[in-house]
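What follows is one chain in structure tokens, specifically the form predicted on its own.
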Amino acid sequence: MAAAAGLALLSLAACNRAPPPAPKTYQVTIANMAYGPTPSGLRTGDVIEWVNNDIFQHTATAKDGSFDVDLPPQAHARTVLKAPGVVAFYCRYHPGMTGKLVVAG
């Protein structure tokens, strides 16, 4: 009786749950030969939207290869967040060009 009680306790809970939110597009602008800032509580689904607004063709490249983005100049292009942790990040035309985002689970 005891273990029904739980079983139904832990069904409850679970029910109970709020769904995971819903993924956020968040953008990161590249002027002046330089990334904008990065977002924080960035989240694994979310989406960047990597703008270039300088007259150079740059990337954003994920050290980790979880991303390439080619971005000729005044293009934009979108990257899926799919894992999380500390994603270090460069231009390939421009190395010393970097960021980094953080990506919680």
The other form holds:
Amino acid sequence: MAAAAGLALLSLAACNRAPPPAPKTYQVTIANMAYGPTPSGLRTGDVIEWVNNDIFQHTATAKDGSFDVDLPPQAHARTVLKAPGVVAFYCRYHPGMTGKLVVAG
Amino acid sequence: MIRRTLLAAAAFALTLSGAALAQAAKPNDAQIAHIAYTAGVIDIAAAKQALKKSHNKQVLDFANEMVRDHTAVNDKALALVKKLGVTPQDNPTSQSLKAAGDAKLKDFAKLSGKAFDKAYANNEVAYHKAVNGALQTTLIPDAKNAELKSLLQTGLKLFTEHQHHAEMLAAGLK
Ligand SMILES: [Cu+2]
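Got the form predicted on its own; any chance of the form predicted in complex with the partner chain too?
Complete assembly follows, chain above in first position.
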């Protein structure tokens, strides 16, 4: 029992020393005049792939100015998350469309 | 001029929500499709006038958005009526909408510069508000076909966003 716990701890420690996980890509889909849910567990270096499935053109525009992506219908576009923090975003054309990315270090 | 514009906007809102819709008591789907399509066409015509007359970047951006969004939703509406085998049917509401829209174009043709920008922005607020009211109280509840109802609901979301955007635009022009 104790040995098993010790092993688990050891492997956890090994994990901590390992290089940071490779960046992941997450999709955020726009449909019907709204952003779909934003992923949790985002880390610096991860990529958001915006997918506009709506018939209207939208944008994904960060309130802090860190990104501003134009998204015509059917467009895919990528945003690399460069810094940790909470980034609120909205659509420049339809300002009632909003969302939030929570990025860990 | 401002008073005239306000009056016209009020008269227009009245036309939409009151007399004409009551007169066309319970429009059928073919009429509802026609009204919604006409509402889009009118806003596109207003935007095209703005694109010709305005020199203000915010106004031009807004007008481009109106052309783009209303064209998209109207294309979708055309595809839907075609699929449903429905022919959009002209009706008194569409006619009064069209008449009011044409009167606006004529009024605004006489304006230029900031006066035009303000008149356009204020009218866009009033217009989208009026159409939203009509969608909520009449067009959406009365639509029988589920796909038409759903498209009108998308239209309501769109018009609501446009109303907010128009309010921001109008506030910025003060
Ligand atoms: Cu948008």
